[in-house]
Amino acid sequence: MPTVIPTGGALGAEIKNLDLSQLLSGDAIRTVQQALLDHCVVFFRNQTLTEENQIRFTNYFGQTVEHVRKQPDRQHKEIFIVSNIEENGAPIGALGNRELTFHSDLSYLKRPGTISVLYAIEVPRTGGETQWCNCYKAYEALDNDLKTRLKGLRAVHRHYNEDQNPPEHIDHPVVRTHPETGRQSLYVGRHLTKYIVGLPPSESEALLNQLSEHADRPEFVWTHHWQVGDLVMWDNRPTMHRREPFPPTERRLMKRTQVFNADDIPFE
């Protein structure tokens, strides 16, 4: 049976004794699912996976779907390539080598990403680490007056590449409730959250900056140092994540799959 070992940080756990290239038992799947609910991020070391293996594993937790951002034709549309590598003068994937600031995947959609899965095939020698923020803990640490102020507020999320956005502007609660755990968490990040509905622009900007600076505090953040063969799965509902930049001369190749659950439109 799998063994769950918490990182000892703000969130995250390693799961050992599972070969994800093999079919998993119902008990193993339930262990992984509970670990994800308990720790928000789980990771597996030393995996050797085909794309079919990764898709099958992801499908244990919901239906894998194609990413909204289009990529070159590939055998499995459910696999989204995250890479700075170029072939024949063209990128083979997305997101390059730059820093990516804290965000929750696909929050600019009416039904944002529920679970993301990222598998490491090539990693740079320096940089490229991923950090996750525990938005449960960030919310719980707010003072009562600020919690009261946030109640009922909604914020518009928008991608910086306009062609990825739906026609309408999408807003979500600033504080959302997890449909499975019942816990509340902050659901704003400066990468994709544009403004708070109904507030004057200056007040919206100040509040978003305050919440972002609060959530970024070290006591809420855990860093994953990637190794080849790592598979990391995270719950986007109570977390945000960011990526450290890395040198453009270094290669990084990851394969991502994504789950959207039908009941995961954020609610207060």
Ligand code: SIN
The other form holds:
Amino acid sequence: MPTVIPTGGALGAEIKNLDLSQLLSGDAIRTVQQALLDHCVVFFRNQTLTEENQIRFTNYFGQTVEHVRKQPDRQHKEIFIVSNIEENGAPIGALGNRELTFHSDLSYLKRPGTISVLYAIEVPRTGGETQWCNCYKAYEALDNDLKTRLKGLRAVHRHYNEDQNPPEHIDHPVVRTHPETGRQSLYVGRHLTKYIVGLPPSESEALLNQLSEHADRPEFVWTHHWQVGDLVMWDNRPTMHRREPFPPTERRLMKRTQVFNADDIPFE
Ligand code: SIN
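Since the one above is the form predicted alone, can you give the form predicted together with this ligand too?
The complete assembly is shown below, putting the previous chain first.
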């Protein structure tokens, strides 16, 4: 049976004794589901997976769908390549080697991604770590006056690549409630959240910066140091993540899958 070992940090747990290339039993799937609800991020080391294996594993947790971003033609469109590697002068994937600041995946859509899965094929010798923020803890630690001020506020999320966005501007609650745990969490980050609806621009900027600095505190953040064969799965609803940059001379190749639940529109 799988064993769940919490990281002891702000969130995250390692799950041992599970070979994700094999069919998983109902009990094993329920253990992973519960660990994800409890720890927000779970990871498995030393996996050897085909793309079919990764898609089958992701499908245990909802419907795996193609990423909205255009990518070169691939056999399995559900696999999104995150990489800085170029072949024949063209990038084989997205996101390069730069730093990515805190965000929750696909928050610029009306129905954002719920669960994301990232599988490491090649990792750089230095840099490229991914950090997750526990947005439940970040919200719970706000003082009561600020919690009252955030009540009912909504923020617009938009991708910097305009062609990834839907035509309309999408807004979500600044504080959202997880549909399964019932817990509230902050749902804004400086990478994709543009402004708070109804506030003057300077006030919106100041509040977003204040919330972002708060969420950035070490007690809410946990860092994953990648090894080849790691598969990390996270719940985007109560977390944000960011990535450290890495040298352009290093290779990093990750395969990502994404779950959407058609009925998961963030609610307060
Ligand atoms: C992402 O934001 O989905 C990519 C994270 C990473 O490259 O570590």
